[in-house]
Amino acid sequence: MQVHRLTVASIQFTNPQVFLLELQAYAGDPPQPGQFFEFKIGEGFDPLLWRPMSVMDAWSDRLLFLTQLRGRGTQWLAQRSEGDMIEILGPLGRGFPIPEEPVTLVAGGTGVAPLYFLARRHPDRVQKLIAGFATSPGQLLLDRFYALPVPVILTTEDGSLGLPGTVLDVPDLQDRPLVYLCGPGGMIRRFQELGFEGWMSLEDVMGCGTGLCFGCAAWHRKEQRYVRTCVEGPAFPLQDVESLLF
């Protein structure tokens, strides 16, 4: 792992709360779907903790991230301009394993980022992508989704786009397919309770991203011990681990 000083290529809002951040001049190891980078926020040590962000796409010298406005960190990122420098650390963590058989990708909100990356990299191993949002994610994201070489099903809780409701209301999931998940803890917990099998990527607070601070500890049910989401994960077998934030 190493720290990279990258240049902002573009920041594009897809709706008032969600934006795409593209960085250029990357020369590190190619990230894998499910891996993440830690972002240095602000100047000096305020705020102190770096912010984790999953990779949505990557090219030879560019990285793409999908971000939702949540607090000081994401507000600071959203206010960057083209040409500004940002420090990031990574790639970090263990990403998704390449599926041995076609799987159904299920995402909630910005959890779609690593699953979009997986669908772009390995479309032959993906049956479909199901992505749920509170409201329409905006045309920029829709254009990317519909350009994927896999079928895409979208849901919105307010019924403004696609199927009304959540991803669990999609009929395609009634037969309990093998799934790869990323999204809010409540969504993942519900898939665990319903007995789905597959893999999940945990969205957790990861202050260091290197396993030193133990701030992202999760309970491993099979091994009966705590694991660090940023090192042993963030991708885990779906039924093996439960986040302390769920």
Ligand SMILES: Cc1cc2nc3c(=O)[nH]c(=O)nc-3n(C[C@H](O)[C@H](O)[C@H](O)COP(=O)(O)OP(=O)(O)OC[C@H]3O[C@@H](n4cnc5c(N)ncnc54)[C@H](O)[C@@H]3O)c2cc1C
The other form holds:
Amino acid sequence: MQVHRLTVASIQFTNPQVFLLELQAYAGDPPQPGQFFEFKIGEGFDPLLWRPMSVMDAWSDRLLFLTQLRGRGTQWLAQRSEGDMIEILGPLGRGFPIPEEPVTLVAGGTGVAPLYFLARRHPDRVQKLIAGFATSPGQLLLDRFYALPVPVILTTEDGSLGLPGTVLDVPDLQDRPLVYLCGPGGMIRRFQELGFEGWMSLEDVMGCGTGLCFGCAAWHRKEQRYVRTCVEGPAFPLQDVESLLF
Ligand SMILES: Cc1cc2nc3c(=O)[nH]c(=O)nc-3n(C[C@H](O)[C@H](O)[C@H](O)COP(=O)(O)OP(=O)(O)OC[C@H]3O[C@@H](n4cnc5c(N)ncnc54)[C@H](O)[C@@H]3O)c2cc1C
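Alternate state requested, the form predicted together with this ligand (shown: the form predicted on its own):
Below is the whole assembly, all chains and molecules, this chain first.
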């Protein structure tokens, strides 16, 4: 685990709420799909807590992130410009295991980032990517999705792109394929309730990101104990762990 001082290579909004952030001059361990970095926000110690972001793609000295505007931290990130310096810590957590057989990737919103990374790294282990959004995520992102070497199915809740509705309306899921999931809490819970099997990445709120604060504790049903999403996860077997937040 190491702090890296990286330079903003580019920052591009894909729609008014979502942006791609590419950082350069990375010289740390290669991140695995599902691993994340903690981002230092602002100057000094306010805000104190760094903000976690999953890796969307990685090259030898570059990292790509996909970020949704939410509050103070993501607003600060969105205001960076090319050439600015950003401090990040990582790679952190345990990512997804490489699937032994082809799996269906199911993403909600920016939860698509680690699954896109998995599809780029291991296309032979991916049947398709199903990604759902509230509204169209924007052409920049669509261009990346359609360049993936796996079939991509998109849904939007407002019907502006792909199938109208949510990922659960996609007929391909009726046969209950093995899934790798990442997305909002409500989506993960629904897949658990429906009895799907596979893996999920729990992008819950997180405190320190390094296992010290227990702010991201989740309940491990099988082992009957609390686990820290930041170090034992964020990738967990889908039916084994339940978030305390949704
Ligand atoms: C592993 C992981 C990967 C993620 N990957 C992505 C990604 O790829 N793209 C993306 O858009 N989002 C991702 N997120 C969500 C992202 O981290 C949040 O949207 C972001 O931190 C919001 O920060 P903010 O300051 O903009 O929002 P705000 O809502 O203003 O801030 C969130 C606040 O909650 C605080 N907080 C965090 N954890 C706790 C806690 N346990 N108890 C109390 N307060 C807490 C934070 O410190 C912060 O002050 C990921 C989250 C996790 C855990």
